[in-house]
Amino acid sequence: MIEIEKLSYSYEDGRTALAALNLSVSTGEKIALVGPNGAGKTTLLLHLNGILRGEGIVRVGGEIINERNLSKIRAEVGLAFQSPDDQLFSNSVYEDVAYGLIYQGAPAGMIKDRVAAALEMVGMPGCEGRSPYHLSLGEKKRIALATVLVMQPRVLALDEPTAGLDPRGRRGIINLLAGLEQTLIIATHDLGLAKELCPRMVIMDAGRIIYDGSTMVAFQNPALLEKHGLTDYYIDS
């Protein structure tokens, strides 16, 4: 589903964010992307649908991301940001969730049905008329995910989906993600989420992939986790 070859990216100040990364993700995999702040996790996610364009090759469904196919790639790879406020900007939940379909010129009837289905998927049915500004953080995260799911992507790239949530909200998001069939690439500091949802773990540090393998094997190597700043994060499910 996703193939990355020698992907490098530097910030405007010259700092290296990604250093010749290679990564392959099969259809249906659920992968936890972990590492300390500044490791390059978010930067990597932003390359998966062309928001950032570094040096190297990124393929989605066998197609190299380029200017000609950006719209198609962004329909295939749905990206949910760490802060839902980066995705929610309309006066109503319906407008936010429907935005992508409206932009594509989809028929009104289809938009209505798919918005309702997306809200049902995230456990927020019937809230089309609510204002996003009056939602809790957990509710905002669910609606932000609905804005992605409504496009029916094959891949979901999620940045810290449980960050800032209380235990009930965290559990709700984990249960929601567990029920999805899409390929999942989840950048997270929540090692409990990684342990429960993702059989495969990719550890990043300083723009490089340090470990790529079994999540459970990684948990059996506390020295590896400690070396890359992961031992202080929540690990109980």
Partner chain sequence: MPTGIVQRASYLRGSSILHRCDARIKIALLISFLLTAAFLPIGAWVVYALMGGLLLVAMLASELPVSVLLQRALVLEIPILLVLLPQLFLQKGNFVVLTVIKGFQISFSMSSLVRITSLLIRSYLSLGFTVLITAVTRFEDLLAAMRACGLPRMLASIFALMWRYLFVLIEEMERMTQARASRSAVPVNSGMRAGGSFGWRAQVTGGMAGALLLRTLERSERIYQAMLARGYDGEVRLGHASEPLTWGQKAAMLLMLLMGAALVLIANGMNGA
The other form holds:
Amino acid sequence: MIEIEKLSYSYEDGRTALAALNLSVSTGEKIALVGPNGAGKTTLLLHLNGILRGEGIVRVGGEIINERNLSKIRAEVGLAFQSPDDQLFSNSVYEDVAYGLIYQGAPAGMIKDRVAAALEMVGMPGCEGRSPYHLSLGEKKRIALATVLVMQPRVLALDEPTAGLDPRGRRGIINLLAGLEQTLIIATHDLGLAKELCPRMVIMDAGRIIYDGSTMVAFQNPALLEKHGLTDYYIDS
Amino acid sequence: MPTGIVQRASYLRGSSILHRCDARIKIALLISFLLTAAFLPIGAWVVYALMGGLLLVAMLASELPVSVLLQRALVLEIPILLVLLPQLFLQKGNFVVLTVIKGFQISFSMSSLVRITSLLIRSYLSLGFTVLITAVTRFEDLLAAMRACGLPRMLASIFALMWRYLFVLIEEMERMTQARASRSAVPVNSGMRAGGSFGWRAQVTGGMAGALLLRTLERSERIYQAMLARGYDGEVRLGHASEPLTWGQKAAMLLMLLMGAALVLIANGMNGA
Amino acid sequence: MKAPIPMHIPDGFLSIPVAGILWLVSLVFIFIALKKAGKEIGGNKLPLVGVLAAAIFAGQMLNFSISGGTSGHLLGAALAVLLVGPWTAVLIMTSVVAVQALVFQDGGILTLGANLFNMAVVGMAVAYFVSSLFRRWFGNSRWAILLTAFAAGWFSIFIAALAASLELAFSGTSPANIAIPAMGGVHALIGIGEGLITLGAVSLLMASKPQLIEQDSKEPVKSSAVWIAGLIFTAVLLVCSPLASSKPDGLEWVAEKLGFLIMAQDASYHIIPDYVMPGIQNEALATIAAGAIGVLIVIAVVTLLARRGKLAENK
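For comparison with the form predicted on its own, produce the structure of the form predicted in complex with its partner chain.
Below is the entire complex, every chain and molecule, led by the chain shown above.
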């Protein structure tokens, strides 16, 4: 589904964000992308649908991302940002969720049905008329997810889907993600989520992939986790 | 991931004599240079060259890569060129006819060629010097110097606050734009006309501006509380107060203005001759 | 790299007298704004003004495609007026325009006075004038507020652009018959974007924090000076521009007018025959046409919104 070859990216001030990454994701896989702050997780996600374009090759569904197929790629790879505020900028939940479909030029009836279905999926049916501004963080995160789900992408790239949520909100998101059939790539600090949802784990640090393999095996290697800033969880559990 | 605009923020770190120079002097230098350039008559080529030499020497003194500075000024010159160029064909005066390729002639007036070239050189000189001065002066120092030169306290405080949050908000803005871009997609063979209407796009953009404002308002409340918590007394601190200028510095500033005036006079004299 | 909005006049574009006079005018307005806004905003609103200025700066980077590579931008003068009132808006636009000139070199230093005049003073006065007028005409219903937002946005851009082109013409940089149709035409279109963005922002704020928008209509802002200034700017520029464009050289035109000379055909000035430089004449015509279309669209949108507003109120 996704193949990344020797992907490098530097910030404008010259710092390296990604250093010659290789990663291959098959259809239907569920991958947890973990690592300390500043490891390059978000930067990597932004490459999956061509928001950032570093050096190297990113293939989605066998096609190399380029200027011309960008729009098509973005329909296949849905990206949910860490802060839902970045994604919600309309008067009503309906308008926000419908954005992608209106942009695609979908007929009005279809938009309405699919928005309703997406809201149902994230556990917030019937809230089309509410103002996104007055929602709680947990609700905003769900709506942000709905804005992506409504476009029915084949790959979902999620940045910290559970960050800042209360335990019940977190549980809700995990259950929601568990029910999805799409290919999932989740950048997260929530190792519990990784353990529960993702059989495969990719550990990043300083723009490199340090570990790529079974989540369970990674958990049996406390030294590895500790070395890359993931200890706290290890001690707690 | 700030792009574009942040890169254009012009301060470039360094420790040259120009970097260390008092910001008030640099402001005076800039203003005398700009005024001189603006007052120079059309076609004063020798004085233009002199000013260019001065600019180059100053750029070398900054110990910054001169090519970068010149390039920045050049980029800023492009819109000016675009506005001035058409006038080559519209001004009065004697026309010169030029055969570029067989059967295609261009005619333009000599006097407007001189005028436009002069305007271009003058604006490039001004841009070059502005680029240089803002590259060697931190905004905070510039602000403190302006405050010392009589910029009202409230305006200085607003500038300082704006500067502190500008890049935070630009980043927020860019993430929002990225989020919009990543949902602006068209599936394969959908056969539908994508992009939405002009009015809808503008309204979505308006929504983004509104969302930004809303978050900004909340932020400003938090900032105010944080300021109160730290004993805010009505003035945003702009770093330590500047010392009064020495007589030498004052004399130097006067000298610069006089030199500029002299250049203008010489240029006018040469043109008259 | 994006080309700066042509509204920012660079150094070397304005003659010294024009730049100097506008520096003085802008300083006077900023001085008054400091006095007036001092009462309005006090200490506790200072962070609001500073951060709002940063937000409007950032918001100016928002763009949306109009067609084929052209994109619409936000200026924000109208939005600032609607949110925080005219005098505070002057301070906000002043901070934005000044920092753009000082740090990003959008617009020159000598021309900063003129740019402040166009974007902070004219933009504010026109937006305030239009919004007060529309509030008076259409009241405070939802539709009236949205209509006001759109109109304030469009007029602030269009009139500010006219002011800029007149300044260029008076400086002898760009003949009025080129500058005004070009700037006016482009900005009549950009203004529609500005109007719609302002409308979008206001409608979002109305949905999420209605008290923000209604607030300034509750407290009667007694700024008749701004009102009158706005009226004068709008009238003078709307009347001046077509007149000035009919006569190519702005300075000559003024000299003639002041001297009550007969408007004689200026033989020495002529556009070269179009077989030599094809397209120029058509281009000028095209920009004029674009301006005319822009004006028509604005009138259409305004009447449409007004009618819908009436309908909504009658319900």
